[in-house]
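Here you get one chain, nothing else, as structure tokens; it is the form predicted on its own.
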Amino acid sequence: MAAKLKAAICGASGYAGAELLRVLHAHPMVEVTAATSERSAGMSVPEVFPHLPGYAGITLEQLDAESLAGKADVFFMALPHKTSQPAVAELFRKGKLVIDLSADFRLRDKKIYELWYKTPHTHPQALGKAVYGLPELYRSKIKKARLVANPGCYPTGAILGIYPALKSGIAVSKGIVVDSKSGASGAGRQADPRYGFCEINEDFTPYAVASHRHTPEIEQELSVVAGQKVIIDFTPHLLPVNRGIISTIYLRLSEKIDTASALSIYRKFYKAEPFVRVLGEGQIPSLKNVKGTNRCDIGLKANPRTGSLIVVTAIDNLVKGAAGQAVQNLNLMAGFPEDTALATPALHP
């Protein structure tokens, strides 16, 4: 039997970092052999994680990327923005197989990374080598690639949304308007009053209205898509439930098409994917239905009154939309079967 692969998960005590966790524990052909957190340094991840008794060996530590790397062959950087940089550079640079959850290896240019997160990007020569991690869209350069960036939740249900339309012509590439709702967890697992439970209960709210930082990444693999620049209206809104994304997409039609035919073209698109499925006419997914999946489930209508594509996607933010992917990036990289660890029912209910 073949030695497993060694994998270290670089803030291990967020959502994120404890998903992977998760998922890791049913891969048989990984081992996680190292985990880092800088406020839970010193405790055991069943410590921090209860429902996680199976990691009683691995004792969460600081980062050091330096004494890090001889610990795993693959890091998985569930990181903040910034503080992901100088960790994913080093270990990159010492030849680990790198997979980023945060921002910063996803935009492409980074004078657009430092306009959006208000910080400078000090690393370009590893910006230049990221590969976008959406495997739908960039498989055959996934396998080939040594650092991945994995792309942010609402970017992934958004653009398995739109690609399908935009790419066979049926939709055009102007006033797309994007409105996704996300569960609290999307936050990230951090001491801010506005995410408490009393906060959150019995409301729902629209936040970083125009100026949510997923937008020039949804924008950005648009455009490659369409060929030209791609400009969005995108709103984000917090949902009052621990998990998931469900994301209402407009489309303006380039022509006149029924709901039957436009699906047709989406299946077309999508038949191969083991994680994307798209639902039957008059179908419109819900986010119990992947809910601990690392699926995206779609469906859509054409409405001809308004000549328009109205497209519904749902993923679970913390599977699809972070840790699910990052380990589909990891099969894919690794050589592995790609939906290893990650063919699991939806949680229900």
Ligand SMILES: NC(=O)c1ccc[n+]([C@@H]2O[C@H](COP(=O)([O-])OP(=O)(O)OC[C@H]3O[C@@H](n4cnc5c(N)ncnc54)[C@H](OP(=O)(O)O)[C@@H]3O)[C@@H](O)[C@H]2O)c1
Contents of the next structure:
Amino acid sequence: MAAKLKAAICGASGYAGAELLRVLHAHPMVEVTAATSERSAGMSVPEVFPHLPGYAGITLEQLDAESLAGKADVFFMALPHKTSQPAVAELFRKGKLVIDLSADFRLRDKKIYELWYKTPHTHPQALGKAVYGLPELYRSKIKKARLVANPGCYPTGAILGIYPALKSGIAVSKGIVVDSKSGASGAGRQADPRYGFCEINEDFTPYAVASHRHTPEIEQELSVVAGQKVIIDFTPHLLPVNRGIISTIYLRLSEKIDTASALSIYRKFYKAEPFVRVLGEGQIPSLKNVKGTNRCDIGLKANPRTGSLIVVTAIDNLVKGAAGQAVQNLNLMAGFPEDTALATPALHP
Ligand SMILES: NC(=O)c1ccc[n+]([C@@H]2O[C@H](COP(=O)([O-])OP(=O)(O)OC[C@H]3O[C@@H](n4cnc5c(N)ncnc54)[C@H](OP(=O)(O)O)[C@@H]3O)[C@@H](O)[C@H]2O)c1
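Starting from the form predicted on its own shown above, please give the structure in the form predicted together with this ligand.
Following is the full complex, with the preceding chain placed first.
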């Protein structure tokens, strides 16, 4: 049997990092050999996450790309944006496979990154080599990549919901509205009073209206699909649940088309996709059916009264929206079967 690929997780004490540890535990070709945390350095993984007893042999260490480089072949970077940039660039320079879960390498235009993230991009060379890690759009490029920019959680659900309609031409690229609702783990594990139990429980509120940083990422990819600049309205909401994102997307139809025909177009686009499920007519996705899975569920309905196509997508933000998609990308980069460690059914209830 071939030697296992050694993997390091930078930012392992966060929600995305912990989910990477959970998913990789089931991976027969990967062994986690290093994991980082600043605040919990020196503690073992199960001391921080008792739900991960299988990692008793891994002691969390501080982020130091130079010393980590010798410990692994592939690096999952689950760090805040800006912190990720120098570490990703250094590991990439050293010839490692790198999958960055932050936003630092997703926007191909450095100026757009700097405008929305209000920080300079100081590693344009690595940026130029990064492949946007949405396998449904970029599978062949990901297979050859050494640096993959794992998509944001909202963009994953939004792009997968819009792509077939724009690509097939049944919807126009103007007037797109993406209305998304995310569980609180999307904000990360850091202590912030806005995400405390009493603040979130029994409340429901939009945030970052007309200004969320995932907007240019969604627009970047839809512009590629449409072959012209696409501008959208995107409104995220904070849902009082732990995991999951529902996106309700409003598209303007370019022709008279009924729900069954639109569904058959979506099915054709995704027929070979292991992690996209187009639901039957009359079925609408829900969070509980994707919780813990790497799947994006899609349901839709044409509305002849308004000329709209209403598409609903559901993902688990920590799996298809982060760690699961990162492992899917690793599987493609390393030549493993794409669904290795990812065939988990949903947690129910
Ligand atoms: N949560 C999601 O649903 C989701 C989905 C897609 C993408 N992402 C992206 O994935 C990344 C991680 O997100 P998350 O939700 O897991 O965040 P998180 O829970 O806040 O975790 C952040 C991790 O980064 C470490 N860290 C923070 N500041 C650092 C620094 N200056 N130097 C080194 N390490 C540092 C933290 O370590 P300590 O605090 O232990 O020191 C922790 O391990 C972010 O870029 C996020 O945008 C998140």
